[in-house]
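The chain below stands alone, shown as structure tokens; this is the form predicted on its own.
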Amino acid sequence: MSGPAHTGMSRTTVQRNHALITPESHVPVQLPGWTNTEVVVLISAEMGAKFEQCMVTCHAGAELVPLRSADELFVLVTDGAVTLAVDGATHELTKDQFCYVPPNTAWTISSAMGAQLLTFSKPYIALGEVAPPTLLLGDLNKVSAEPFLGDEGALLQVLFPDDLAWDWGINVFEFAPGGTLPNVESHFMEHGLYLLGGEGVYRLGENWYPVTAGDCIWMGPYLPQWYAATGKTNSRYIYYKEMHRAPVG
């Protein structure tokens, strides 16, 4: 027997400058080399981004290999466990753990028995002679979580060095029920974001939009952004950020 028709209705919504992907539009794809994968593209330079964005489903057996030599790759396990070997090593992450990849670096990673993750990865911008960043390996539940200009209701969590071998940081916010951002953000800066946890609302430009847990959102230039964070419970999200780069066009 068929379900009930379909009608129509969806919150994901892609504008010019911006967009928000929910879980109920996502579309699995198999990408590349990505053996016993199923993959959802969430945010990439088809949309206008200079980054792409993945949620990637492992099943038992998957395996991970980079699909352009110039990538530099972020990788947070939410779910599951993976092997990455890189540099003749192996290293094992599971969940709430992340790695970072530089690019022209050969690496793989494996899923015995499953993982769920969300990725971030773009073409690494050199900045002179300043070497690239070299491999970098963490747990969320060991990076230091900081009151945002000082309001315990907005904590921070800076998960790359500030250094300028780095061309992009990714972060971790955690807003308690009631906090929000200090102020209305425009820049040059595009970001990537995902929500890891409870709910909330994000104006991007001129639009309201509630959002929860495994909503993605992809920010502009110079769009004006702000969040509140709603609900009866902590709301948690990871982003991306260019940095330590001037602007190009």
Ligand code: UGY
Given for the second form:
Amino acid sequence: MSGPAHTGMSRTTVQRNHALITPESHVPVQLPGWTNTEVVVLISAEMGAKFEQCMVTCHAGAELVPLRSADELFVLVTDGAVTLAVDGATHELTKDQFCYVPPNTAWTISSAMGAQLLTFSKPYIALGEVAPPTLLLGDLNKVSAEPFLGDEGALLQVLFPDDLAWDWGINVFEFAPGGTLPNVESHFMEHGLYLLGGEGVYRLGENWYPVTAGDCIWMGPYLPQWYAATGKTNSRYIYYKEMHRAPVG
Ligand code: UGY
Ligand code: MN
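Mind pulling up the form predicted in complex with the named molecule next to the form predicted on its own we just looked at?
Let's see the whole complex now, leading with the same chain.
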């Protein structure tokens, strides 16, 4: 429960194989090399994850640069506007627009007036001679939404191409009120998830958590997972998933 201030209550919980991080427990930090920013590292290796998920507040004049050169990066603009400079070109990104930047790429993201970003990053896992993906720019409002396993109450947007070069996927799920995941999933792939809107109940292992917009969830390998949208409006989340690679170690 996120009770009144000064009661010590929070829905945040961090377990061995999953975590729910809710807004009242956010602690913004400054990351080295990122100027005029405040970053909430929602999911990281410190927790046991193999990827990182952050919420970045860009103040006017913000600038971000690669933190680890082998990382690939996904950025969704949730508010405001940024400029991505990469490969000698610049790209303006505004609310609901996103980019994928491949590993070992020199890039900067700057914001003249301020912006709010959601990022996912991780070391790229190469597959033999297959070349890594190239720069991708997109807009959530232009990606088609398909019924998940034929269910009109659970619409799925797949943001990345279904191609072996890509070792991850970023998808958006939108559930009508009462919509659910069709089954309790358990799979070796991890997830990092951010609730963009609405509310529901997420089953994580043997726990059922009430969740709402602004919540973040980490799901470790094989974690039993299921979702029901219990609010009166649609519920929507964006999530990261490992793709196109065999389990390792
Ligand atoms: O892609 C997935 O594994 C997705 N169905 N899982 C989830 O939403 N928890
Ligand atoms: Mn899943």
